[in-house]
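Only one chain is given next, in structure tokens, and it is the form predicted on its own.
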Amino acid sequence: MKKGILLFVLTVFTVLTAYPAEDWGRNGHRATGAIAEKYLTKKAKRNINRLLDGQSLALVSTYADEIKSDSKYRKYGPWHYVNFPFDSTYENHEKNEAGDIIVAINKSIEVLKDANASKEDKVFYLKMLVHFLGDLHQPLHIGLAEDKGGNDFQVQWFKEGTNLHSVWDSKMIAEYKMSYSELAANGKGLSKNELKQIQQGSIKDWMYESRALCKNIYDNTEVGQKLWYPYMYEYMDVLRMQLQKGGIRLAEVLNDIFG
């Protein structure tokens, strides 16, 4: 009888304590990372695989989720986004001293080009830049406070009760029915001057271009909703293409660090 209590205790404690759905969800974490790789030069592979012992970064896309239900690394749980109103900037509106994901990306840069850092401490930023650039191109991420980046935002997915965040984390990705390999594998064929012009900007631009999209969702999409198939038919193609620029735009980051 106490073990049956405990046990609904600690479910309950869980189930309070959880944090938003997961950014992108692993398949698309880990169609990012495997899109990095295609574009890393030698060099920078060389160094990445020393310092993951030659894991892949699909493989350790997924970490900074993970590491989520350990409260060590609860400090970290801000880094994975940031919200503001869409008629303000990043640059005018109040941070959260906790940081936010541009403040999580230029850290981890920062300890992967020390010379000083260690390998734990650079182990450790390579897995969560790995995440958090893949977190940039989540529209829902770069999202407003008052909805928690569309976690409160509710919706129907195929009938189903759910919410705005977790439609363009998991649900359209899951109802594609591709593995993390086959997204990652028949992504948009691009042109020179097409791959060029994704690989321009700084964080801060391709933060503003998620935001721009971020906008456009919530001027199309209502709350209640049912979204279905006309839903995936009007952004599934953007979704993919965010995959895409993430997994390239990570390489570009990690070719600048690496080498």
Ligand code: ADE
Given for the second form:
Amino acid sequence: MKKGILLFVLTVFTVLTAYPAEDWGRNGHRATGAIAEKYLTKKAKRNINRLLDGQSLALVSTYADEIKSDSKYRKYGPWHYVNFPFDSTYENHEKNEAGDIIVAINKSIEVLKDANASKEDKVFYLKMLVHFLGDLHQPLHIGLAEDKGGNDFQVQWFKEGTNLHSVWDSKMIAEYKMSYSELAANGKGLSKNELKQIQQGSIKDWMYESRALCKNIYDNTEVGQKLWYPYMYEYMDVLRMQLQKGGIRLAEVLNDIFG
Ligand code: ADE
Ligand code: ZN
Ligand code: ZN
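Provide the structure of the form predicted together with ligand ADE, given the form predicted on its own shown above.
Full complex below, order starting with the chain above.
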């Protein structure tokens, strides 16, 4: 009997660790991909279509999470985020030798710009890039090492126990109850000037913008806090703007590579 319990516990543990939370949830990533499609140049669209055999950016945006189920791709785990203390900077912190989201984005761009790279590699890194530009805009993916980007920051979400990372990855988006295409179609109306502001800057500038939001979230959230409608009221516009910025900036990066 004891053996049975042990086996059960081990099985549950194995299943839970083998299937980690998906970043930005599926719908967040798909919305970012769908928004990006609206800002691509004709030429970039043509080149991307050729590589992806007509698959949409929304469809391929979740690929980097799906491959987490295959141990062959384990080394890409740390590429989804970067963690460093609030009183430090990306430049000054001790880098993860296995890479981080900045390394990941730069590597993907490098392969896609390399005339000698194989089509297979280009397809792989294009799918990864679409995903990582989404993760770059999830504030807790520019997080703190001590709580694994909020994965160890316990909170309550409505009546359920969960963690802050998960609230920002998927719980808020799920509670908002819009499909990814509805999210993509209902972005904030932007003036030409606002759009230009969003398109400007470097990958690192965009990372520091997410970092500032991350700090704001930590200043406003306590361990064990009961998060529900008032939290959505406070942060849903911020979250939706991050999806929109992620899409617009993904298109900027892709237009630079393929346009
Ligand atoms: N694991 C450790 N830190 C993380 C972060 N910031 N985001 C996602 N997963 C993580
Ligand atoms: Zn991710
Ligand atoms: Zn995540």
